[in-house]
Amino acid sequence: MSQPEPQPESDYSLSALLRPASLLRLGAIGVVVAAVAGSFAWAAGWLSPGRLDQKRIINGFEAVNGPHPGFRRNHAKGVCLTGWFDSNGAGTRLSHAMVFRTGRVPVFGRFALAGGMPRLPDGPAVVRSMALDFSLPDGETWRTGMNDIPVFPVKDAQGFYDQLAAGVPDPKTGKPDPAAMKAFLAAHPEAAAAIARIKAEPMSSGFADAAYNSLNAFRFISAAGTATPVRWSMVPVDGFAPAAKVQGSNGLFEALAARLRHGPAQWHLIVTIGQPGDPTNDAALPWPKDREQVDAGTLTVSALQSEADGNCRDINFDPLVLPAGIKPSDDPLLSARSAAYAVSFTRRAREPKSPSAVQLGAPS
């Protein structure tokens, strides 16, 4: 059995072709092709190697966490979930997405811990995530990745990359340099405020009693074409219990498995409706607590599976995989997350796979 990886000291470290007229037409086509090729090259960073792009973000994860071939570069430690979503129809006034019509759709997904170390021992303060894939009857898919924190630590990709860079371990100590983190917080005052909000929010005892938040804003599009800014949360039916010492290196996952042996766990999909002036482009800022909320239905998680070939391990939970009726907002983190997830997925898809650290039923 491999040795557990050390817990990082910093918890902040808490993603893109013979006549003159014919020659003129060919020349024009050539200009268009060159422009299109240039735009792709710019998006991929080929023409500006110093520019921040999705590859540099994933390289940042690898610098902080070390090499772990075959695993996600973030949220590396996890298990697969299966279940279903029962819509109560209340969401249809906001969105014409099929998922909100009254009825049941199958769901699979993943519970995980933030961070890129797949064998990191579970801890009471580690950020937890829930990623879901709603498989809709019309063949569409809705994927969403949520975290059990109230806001995101930074507002854009540059801030996220700078946060990663500040968390790179010092070769002499094996720990992040406190001066680097201090400099990061000075350069990104929004991060200091967001981290304070995160730390002020009590952590739950485990996965089953945690609320998971979209953090990013999206737009719901009604049948009449009305766009409404929203954020959503999965709010647990299980009563909240405060975080406590975790027993065993996989204690949070084992506790979740034990909980499900007593019956399915459930969450309400709560949609929060934004009002004019509420920030849709900054996930580090909360919306006022008095905003209208709509309970759109109930998620039921009935079973867990260890990650293996063909299940949630091999899925990219891209937050921009959206059905008709849901669109992204102007939050720059959405495109950054989508691009970084694609790089992480491509890298791990071609790497040899190791068994997940979480083998359900196995001793920790």
Ligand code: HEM
The other form holds:
Amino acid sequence: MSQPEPQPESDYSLSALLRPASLLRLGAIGVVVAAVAGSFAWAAGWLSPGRLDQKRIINGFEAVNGPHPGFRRNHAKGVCLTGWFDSNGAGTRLSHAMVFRTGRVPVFGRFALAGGMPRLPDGPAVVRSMALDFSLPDGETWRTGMNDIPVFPVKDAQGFYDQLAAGVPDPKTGKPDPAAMKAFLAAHPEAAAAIARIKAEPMSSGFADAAYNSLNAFRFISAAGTATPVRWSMVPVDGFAPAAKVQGSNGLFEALAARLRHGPAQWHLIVTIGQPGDPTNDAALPWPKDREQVDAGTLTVSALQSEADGNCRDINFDPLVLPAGIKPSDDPLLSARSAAYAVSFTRRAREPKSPSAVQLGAPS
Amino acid sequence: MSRPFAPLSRLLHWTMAVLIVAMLFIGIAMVSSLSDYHRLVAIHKPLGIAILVLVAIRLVNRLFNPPPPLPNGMPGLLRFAAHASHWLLYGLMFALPLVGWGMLSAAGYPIVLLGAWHLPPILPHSDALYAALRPLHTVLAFALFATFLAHLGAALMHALVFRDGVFRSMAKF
Ligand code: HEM
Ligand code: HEM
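Okay, that one was the form predicted alone. Can I see the form predicted in complex with the ligand too?
Every component of the complex follows; first up is the chain already shown.
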């Protein structure tokens, strides 16, 4: 059996397979198949287990906040909102997105407190957020999640994760180690600067008089194909009142519900136009105050619903759900947010639900 | 020597082979990528739907251009494995994109293919449905990858070990 014989074309027997020449070829085939499987494992990231990915970020939230099945891993405490957006047409010169054509589109969304604790007591200094879904007439959707701070504390996912990790409670004291936060700030001077900016900006008294900012930059694409770097904000029509002591653990949400009983609350969609050199890839840096702004229309929030009753709970306000005419910028936070929100969304979808902290009685 | 596959069958086979392997790699890479997640998902969706369209065309083509018979000498067990794995591949090529489309529908996402071009939902918005379909997409993707590996190994066996013309009947350019 030392001489590899020319094999008859249709010899499928086991003894034919066990000839040395066949074994050699079988081995080669095994190598090819293993190489393909190995590249798949590499593409999956299984060969680099230390790498920061979306699952680790969400695990980070769970380590800091503990398990809260069914709730968002961040911005966990919130209520649903419904209303509409009246576009005044001014945005069409920057973006051909249908949402900017003169007219009204229905909107739903969510007001929330930042942080992964679904029963966090309302406080004057807690970051508030507004997430929106614009349902456009041709079936397109625009989603955006905005915070009431002037800049984001970090500029990339690694910074976000490091900040999160610094907040993990020490098993001995049950509290985050202050030295860890100090070390984080020392390692991320850009975060220290951003946090100083955030602290310098006065917070408003509630949800209705807060301005909510996209923080991340995007690109508006005009009908002619011109791309303009932008950031946007929802600027309240209600006059600003400075933050004060909050009554009760749901005081901010109850005040918002009470405010809406007097009539809808409104915000202007203010689009800020970036100039060459303005950072589009760093949400921790502000743009100069004198940048041109376009008022693209008015958001009206007419009603609130508890999460279980409204239609915002089982939605992922992924910031990259964009209509034609709006594109992501080169800000690395955008893709990272999209990835992390998908993991948070998928995990909570599979978990049992329990009632949210904020329960609104009779529909407002 | 069996007759080769029809030219259209070969074109569909190799086009889809490239697309499906690319989809498996894009899919598995995107779910652990922060910086490329969005770029990859934006390719994954239209490419997956393209595969759904192609597999439908391919099934119709199969009626008009039936595959050549397997060699006479091939034992029953191998013939069964060949046929079963081919139908499994067809099933998965339909199921994966349909589950992908369905799970995004159930999640309440718009199913954007390119620019303003999007597909309608094929399922109602339901957390419970999404919770069931999202892991199913993963399981089916791993099943497709495993079946693809077996298919690759078997094809190479035909080419290098059995040398019975089966490989040539598809790999004729
Ligand atoms: C890499 C950085 C970030 C990470 C990892 C992160 C993580 C998260 C997660 C996991 C959720 C919950 C998602 C869900 O289950 O639906 C969330 C919600 C939210 N995030 Fe972020 N986030 C980041 C950056 C930002 C930035 C820059 C903003 C800017 C405005 C922002 C605004 C919001 C808002 C408004 C919500 C609440 C959406 C809602 O009410 O459903 N996040 N974030
Ligand atoms: C032949 C077709 C397809 C193949 C081979 C495929 C393969 C994959 C793979 C391997 C994954 C990663 C699995 C995991 O770890 O969870 C994945 C995820 C995914 N696929 Fe597909 N897929 C296909 C079609 C589609 C289609 C048509 C859509 C939607 C229109 C789609 C949407 C998605 C989404 C949204 C994810 C997960 C994103 C996330 O949760 O972060 N897929 N796919």
